[in-house]
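One chain follows as structure tokens, the form predicted on its own.
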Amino acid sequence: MQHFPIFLRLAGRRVVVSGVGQAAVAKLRLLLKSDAEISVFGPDPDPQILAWHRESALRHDGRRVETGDLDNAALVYCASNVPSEDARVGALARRLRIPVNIVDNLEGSDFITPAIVDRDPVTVAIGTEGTAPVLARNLKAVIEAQLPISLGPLARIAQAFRNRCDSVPSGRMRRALWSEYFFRRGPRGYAREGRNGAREALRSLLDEAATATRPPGLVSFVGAGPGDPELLTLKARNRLHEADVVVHDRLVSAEVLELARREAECVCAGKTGYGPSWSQARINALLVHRAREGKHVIRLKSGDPAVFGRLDEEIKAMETASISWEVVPGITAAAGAAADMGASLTRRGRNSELRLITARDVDGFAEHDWAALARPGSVAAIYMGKRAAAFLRGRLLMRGAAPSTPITIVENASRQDKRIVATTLLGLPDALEEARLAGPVVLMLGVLPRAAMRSTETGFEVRREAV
């Protein structure tokens, strides 16, 4: 992000515009929505600027900008369409440390003006770092269509009731009140009786809140999917937007965590093989403690919470503490890996069953029905197998698996930095060592990727750009 978005207070402050043509008029249409004192400089102004001057909406001066004209200015716009003049005024402003915008000159500007959806006092600013103004305009049109004109008056009414609303307990109860006001009762009241109807709707909600009890805590076990935020279910997104506390494992991607409510407390309760880890008892205690405070706690797990996520243990802890809970499924890593490979997990004539197994359990390396897994055509997704490659190879070879049995290693399934390495059972340990994989890995036994492959010493490697 090269431009950090902020909302600058302009009430009682000056904004200087150098230029009087169409480019200046376009900027002035936005600036006049603010409470700034606007000074425009330049000869032969556009008729619209003269009209605004006569209406005292701004002050026009027919000469060019000089240093003394910039006293106490908060912003300077250079819109003369004469590069040398814009550069001169920009230099004057920078000497006084005043931010400068030079129209149609992104590199020469200190700030940019976004596309704005105006529902005063609700304002949505849309920026593309100056790279795609057409995209910004289209996004503006989409958002404007979704935000009713009544949103501004509703927000002003809400501001007038702020002191009384502070008596409503913060968290889920207060969010529920505002959600009901802004998206249901407020708009209905405004449609019937204008501002009076909206005020009455808010008063009614506050009266109800005064006699309501704080809602009990809730723990939502939410599947974050393999990493791509677009693979989250709609229900999972909604839960993240509602969260008071997010307790996540270390495999949840940063892009998914970005979707959580900004005010939510985020706690990384990750478990690292052979490294620092949270105990399960500590995680359970945290979930119980925060839920007993009346919080909506999201237990965010990579993939699906019911697949090797110790879901039963955490649900049991909630039931023991009499805390309400729910499960929101997610896409497991095996499904994400198969999609990246362009491969089917089941195929008529090859396998009529699919196994999801883990290479490790509470006692160390996990034992399975190796004879079944070693049969030709068997397909299994092996989780937590990165450090168990030699063990897996040994068990399968002992039970008769062919050394040439295909295995595909998928790192960071579904993410932009995914890697896919196709190898054989015999070459699996060497392939993992050579690949030096740092991210989460799932091993796909019996399945090869559809993408073009090239031979390597340990088998085949799919070029990342081909995936």
Contents of the next structure:
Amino acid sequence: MQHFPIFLRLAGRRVVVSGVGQAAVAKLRLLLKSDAEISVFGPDPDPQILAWHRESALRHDGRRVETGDLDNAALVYCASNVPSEDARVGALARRLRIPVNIVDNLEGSDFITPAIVDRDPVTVAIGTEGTAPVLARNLKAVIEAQLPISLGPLARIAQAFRNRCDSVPSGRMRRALWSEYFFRRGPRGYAREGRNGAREALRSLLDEAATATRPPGLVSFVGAGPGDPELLTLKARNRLHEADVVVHDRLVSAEVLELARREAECVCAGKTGYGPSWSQARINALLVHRAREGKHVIRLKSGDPAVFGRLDEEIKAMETASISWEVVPGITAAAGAAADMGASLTRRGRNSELRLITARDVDGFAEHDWAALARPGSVAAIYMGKRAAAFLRGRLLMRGAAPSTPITIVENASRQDKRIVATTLLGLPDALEEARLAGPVVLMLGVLPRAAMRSTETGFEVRREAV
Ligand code: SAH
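Please give the corresponding structure for the form predicted together with ligand SAH, as opposed to the form predicted on its own shown earlier.
Once more the chain from above appears, this time first in line as the rest of the complex follows.
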């Protein structure tokens, strides 16, 4: 982000515009929405500027800007369309440390003006750092259509009721009140009887809140999917928007965490395969503690919460503490990896069974039904297998698996930095070593990515390469 968005207080400050043509008029239309005192300089002004001058909306002066004109100016716009004149005024302003915008000159400007959706006092500012004005215009149209025209008056009324609203317990109850007011009863009241109708709606919501009891806490065990935020379920997204507290594993991607409500308390409970992590008891205690405060706690787990996520233990802790809970499923790493590979995990005539196994359990490397896994055509997604390659290979070969059995290593499934390496059971330890994988990895036994398949009716030709 090269330009940081802020909202600047302009009441009692001056904004100086150098230039009187179309470019200046376009900027002035926006500036006139603010409380700034606006001074415009330049000969032969556009008739619109003269009209604004006559209405005292701004002051126009027919000469060029001089240093004394910039006293108490918060911003300077150079909109003369004459590069040398814009550069001269820009230099005057910079000497006084006043931020400058030179119209249509991103490099020469200290700040840029966003596209604006105006529901005063609610303002949405959209910026693309000058890269795609069309995109900004389209986004503006989308947002304009989303925000009710009454939003501005509704927000002013809310401001006037601020003291009374402070008496409603913060958290879920207050949020529910505001969302009911802004998006349901407020607009309905406003449509019926204008400001009075909206005021009445808020008053009755506050009366209802005064007699309501504080809602009990809730813990949602939510699947965050393998990393791509678009792979979240709609329900998971909604839970993240409602959250008071988010307790997440380290594998949950930053892009998914971005979607959590800004004000939510966000706690990383560790839990990568090998890094430091919180004890299960400590996590349970935190969930119980926050839920008892009446909070909506999101326990966000990578993939699906019911796959290698110790879900039962956490649910049991909630039940012991009599706390309500729910599970929101997610896309497990194996499904994400299969999608990246463009490969099916089951196939008629090859495998009618799919196993999800972990390479590690509480006692170290996990034992499995190796004979079944070693059978030709068997397919398994092996979680937490990065450091178990030699063990897996040893066990499978011992039980008669073909050394050429295909295995696909998928790192960072569904993420932008995903890597897919097709190899064989025999080559697995070397391939893992060579790939130097830093992200989470799932090993897909018995399947190859589409690009590495030379499928015949019977099998694969294996190439060891990154695809
Ligand atoms: N509940 C999770 C699994 C948690 S166990 C799920 O359903 O996916 C952690 C293991 O999941 C990691 O060691 C890795 O094997 C796998 N994993 C999680 N996210 C992954 C990703 N984006 N790409 C590859 N493997 C992943």
